[in-house]
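For reference, the chain that follows is the form predicted on its own, supplied as C-alpha cells.
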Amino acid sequence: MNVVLAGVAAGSAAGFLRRYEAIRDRLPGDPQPRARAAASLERHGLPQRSAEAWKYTDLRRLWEGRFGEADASFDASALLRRVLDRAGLAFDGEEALPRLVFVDGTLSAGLSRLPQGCDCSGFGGIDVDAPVAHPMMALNAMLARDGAVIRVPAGLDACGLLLVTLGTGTVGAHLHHRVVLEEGARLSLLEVASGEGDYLNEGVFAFEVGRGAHVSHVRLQQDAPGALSFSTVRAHLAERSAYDGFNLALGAALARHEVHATLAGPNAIVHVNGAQLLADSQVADLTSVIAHDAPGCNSRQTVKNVLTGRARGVFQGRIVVARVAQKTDGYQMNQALLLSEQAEIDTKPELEIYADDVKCSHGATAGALDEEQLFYMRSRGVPLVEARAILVRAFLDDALALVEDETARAVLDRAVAAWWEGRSA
C-alpha cells in the first residue's frame, strides 16, 4: 500500500503509517489485516475531539510522539523486581505467580512462567475478522508484532496468572492478546502495566467466553509519568459466562480504557468496574459499550474517580439493549470526588434500549470531601491529613470490595495506599 497522507485525518495517523509501512514485511501472521487497518487509518486517522466518541479525550499528545524501537540490550529483570515488589507479589520461589511478562512489546522467555493446565502460546498475527472501522484497534491491528494466546480447557479452573506489560525510554509498543475460555473454564488474570520512560502503551485484548465460563480480569495501571497508554477490550460471553471487569488507572500522562462487551447468550453476566485516581494534569478515560443481545442477561458498572491538582478523568458508559434481550438489568454508577478546584470530571452515561422488559438505571455525581465530616474527625484529634486519608479510601471502599480475587484486591489495595501517601507527603 502506498501511503499518501491527505488533510488532517490522515496526517494524524502518519507517523504510524510510516512505521508500518517501514516495518510490514517483517509483522507476522497475515498480511491482509494489516493492510485493511492501515486503509482505515489512511482514510480516517487517529479521532479528534470533534468526534462523539473522543470529545472529552485530546490525542495530540500521541499523533505528534516520536516512538522508537526498543533497546535489544536492555535488561528487565530489574525493572520487573521494582515493580512486583511495589505491587506486593514475589518475583520467584513458591510464592511467585505463573506469569507472562512483555517487555518493550515483546514477550520476554526469560522473565516469564508459565502456567499449569492452560494453553499460553505466542502470538500468530492478526484476526481476520479484527474490527479495523475502530481507530485504536486499527492501529494495533496494523502494527502489533507480539502478545499472548491463552486458552483454558473446558472445566478447568486455572487459577491465577500475571500478566506484566513494561515499557522503557521512547518504545511504541503495540500488543495484541486473546483469551479463548472453553465451557465451564475459570481463569483469574491480573494486569500490572507499569515502565520507565515517556513510551507508547498500547495494547487489545479479544475474550472469548464459551458456555458457563468466568474470567476475573484485573487492570492495575501503573505507567510512568510520562508515558501514554491505552488498552481495548473486546469481551464476547456464551450463554450463563461472566467477564467481570476492573480498571484502577494510576499513571500515564494520558490513558484511555476502552471496553466493548456483547452478551450474546442467555443469563450471561458483564461487570466493567474501576477507579481513577490523578493528579496534577493527568488524563484517564474509561469507555465501555455495552451490547445486551440476549434476554436475561446482566451488566453492571460502577466507576469511582479521585482527582486533584489539574487532572481531569472520563467515564463514558453506553449500554445497547436489543429488541430480543428482554429481562435485561443493567446498571451505571459513576461519582467523583474532587480535592481542587481546578480537578475536572466529564460523564457520560447512556442507555439505549429496544426492549419493552427491562430494569436499566444510570447514575452520576461529583463533589468535594465533606467539611462537616473533616470538622468532625479534627475536633476528635485526627489531624488532617489523616482524616482526608480515612474519607478517600470509605469512597473508593465499596468500588475496590467489588473485586472478588483476594491477590488482585491486595495488590489494588497496595497501590491506592501508595498513591495517597505521595500526594500528602
Contents of the next structure:
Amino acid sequence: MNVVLAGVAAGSAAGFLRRYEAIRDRLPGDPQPRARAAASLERHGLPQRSAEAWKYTDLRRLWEGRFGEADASFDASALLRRVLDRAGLAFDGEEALPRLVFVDGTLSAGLSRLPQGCDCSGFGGIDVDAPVAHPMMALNAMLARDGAVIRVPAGLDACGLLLVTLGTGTVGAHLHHRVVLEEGARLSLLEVASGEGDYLNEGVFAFEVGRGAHVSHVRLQQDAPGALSFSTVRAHLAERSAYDGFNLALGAALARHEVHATLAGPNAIVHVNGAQLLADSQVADLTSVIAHDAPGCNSRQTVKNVLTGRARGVFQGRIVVARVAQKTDGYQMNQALLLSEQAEIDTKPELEIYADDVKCSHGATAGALDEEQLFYMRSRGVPLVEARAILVRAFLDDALALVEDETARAVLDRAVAAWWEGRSA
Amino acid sequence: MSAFLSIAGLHASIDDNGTRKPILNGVDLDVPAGEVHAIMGPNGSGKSTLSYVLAGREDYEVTAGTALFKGEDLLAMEPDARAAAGVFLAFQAPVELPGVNNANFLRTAVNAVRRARGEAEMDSMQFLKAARAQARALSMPEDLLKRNVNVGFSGGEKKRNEVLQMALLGPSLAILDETDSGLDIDALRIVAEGVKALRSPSFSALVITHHQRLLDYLVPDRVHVMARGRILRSGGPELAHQLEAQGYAGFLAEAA
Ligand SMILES: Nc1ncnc2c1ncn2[C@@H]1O[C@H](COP(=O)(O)OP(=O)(O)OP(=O)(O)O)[C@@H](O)[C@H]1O
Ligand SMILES: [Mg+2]
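Form predicted on its own done; form predicted in complex with its partner chain now:
After this comes the whole thing, all chains and molecules, with the earlier chain placed first.
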C-alpha cells in the first residue's frame, strides 16, 4: 500500500540515498542514527512547497541529487587564499586567526591552524539521538563524514575561531559540527562559506551552551552563484547563557539558514540576526524556531533584506513561549529594501504563546529607496549611484551594528561594500 | 546682459493622484550676480515648488518656460550636477537620513562637488577641521556632526545644519527656503551672518521667507511677491515692510 504524506515527494531523496548506499561502510561512527535518517528520507523524501515550513523555498533543485564525491587530490590553498583575501583576513603570519578549513566536506589539516585552549578533537560521528524528522538534519545525519568538534572548557575565553567551508565542482558536502561551551566559557566563531562551482554546501551545527557561557556565531555565506547552501543550527541554551548569531547571505543560487534555539534555562539570550543581499534570481531564506522553555529569557531578531533583479528573500520566524516561560521578551523585525520591481520578500512570523506575562513583538516592512532622501543627497552634489549606496548601507546599519565582534564586523562590512560595488559597476 | 539666474515663463505641475495639478503658472524672475533677492507670498503659492524645480526635484514636471544659470540650461541638468555648478537649496523641511553619519555625509557631498569642479578632494583631517570651524561659527554643538543626518535634530538644529552644508559646499547661488522659520533670535542672526559671509560679486541668494526680521539683517536688493504660482509684484526692500503692515489681501485683489 502506498501512503501519501502531505508535503513530501516520494523518491525525491533517491539520489542522496543511492550515495548513502555507496559509502555507508566508510562513514565514521555509529551507523545507527545514519540508518534511521536514511529510513526517514526513504519514507518521506524531501519536502515540497506544500509543506508549511518549506512554503517559500523550493527544494526541487536538490531532488536531482546530482552531487558527487570530492576529488581528494585537489589542492585548495589558492582558493582559500582568495577567499580570505576577499574577506580581508590574513592567510598566514601573526595576524592569521586560528582556523578550521573544510574542503568539499572534509577537514583539511594542512590548511587549518588549530586554536589553543579549546579542544578540537576529530569528528567522531553522529549522535545516537540526532533528530532526523527535519529533512536537512536527516540528510546531514545520513551523509556527514566530518565536522568540527569544539569544546571550550569552563571559564575559558577561547576568543576567535575561523571556520571556513569551501565547496568545488559538483561535490555534495555535508558537515556536522558540534560546539560545546562549558560553564562561563566564551567563543567567537566566524564562519565563511565560499567556493567555486555548482556544489552543495550543507551543514548542521549543534551548539551546547552551558550556564553563563556566551557564543557568537557570525556567518558570511558567500557561496558560488551556482551553489546550493544550507545551514541548520541547533542551539541549546542553559541558564544565563547566550547564542548571538548573525547570518549574512550574499551567495548561492538557493540558500537557507535555519536556527532552532531552545532557551532551556532562565535568563538565557538568543539573537538570530541577519542580512540577505540578493540579486538576479537568487533565493535566500532565514528561518528560525525559538522555543522559550524557561522564564526570563530574551530572543531578538533583526533581519534586513536588500533585493534586486528577480531575487527573493524569505524570513520565517516562529517563537513558541511555553507556559512556564513567564517574563519572556521576544522581538522580531524583518525589513526589505526592494530595488527592483520583480524582487520579492516573503515574511512569515508565527507567535505561539502559552504564558500570560510575556512581551513579544514582531514587525515587517518592505519598500523601495526613499526618493525624497535620494533627492536631498543629490541636491548636495552626491551622484545618484553614490547616494543609493549610502542609503543601502544605512538601511543595513542597525543590523550590522549588532555584530559585536570587531573582526567579524569588519569582514561583513567589507563584504557588503564589495557586494554593492559589484551591483552598481 | 544675461542675468546670473534668469527664469522666464516657468510652468510646472505635479501628478496629484493621476490628475496633473499646475503649481507654477509662468514665473518670471531675474537675479543678477552679487544680489540678494527675497520671495514672499502666502502659504501654498508655490515658493517651495519653485525652489525644488530649480534644484531638480523630479516629481515636478516643467511644462513650459526656461531657467538659465550662468547662461546654462539649469532644467536640463541632474540635481547633483546643479549642485556642482553652484546651486544650493536649503530645504524648508530638511530630510532625515537615519543610519547616515552627518560628518561622513557632509564630507561625501563636499568631495563629490569638489571632484565635479575639478578641485582636490579633502582628506578626513582637513575636512573635520573645516567642518568644526564652521560648526563653531554657527554656534552648532559639535555632537551634531557625529549624529545621523537631521535625525532627532530640533527644528532650529536642522536649519543650522542646512546652513553648515551651505557654508561647506560654497555655492554661488543659495536658495534658502524659510531657513529662518523655527530659528531663535540668536540663530537668525547667525544664519544671516552665514549668508553675508558668502556675499561677493559672484554669489547670489534667493531668500524665501515669511518674516521681516531676516530681511532686516540681510537687506535684500529686491523683494518679489509670489501668489498662485506667479510673481505678482517686485520692488525694493520697502515692499517687505508694506507686506508686513498690510498683508497679502490688497495684492491678491489687485492681481485678480
Ligand atoms: N506633491 C504634491 N502633491 C500635491 N500637491 C502639491 C504637492 N507639492 C505641492 N503641492 C501643492 O502646491 C501648492 C504650492 O506648494 P508650495 O509648497 O510650493 O507652497 P509654498 O509657497 O512653499 O507654501 P508655504 O509658504 O506654506 O511653504 C500647494 O497648494 C501644495 O499643496
Ligand atoms: Mg514652502
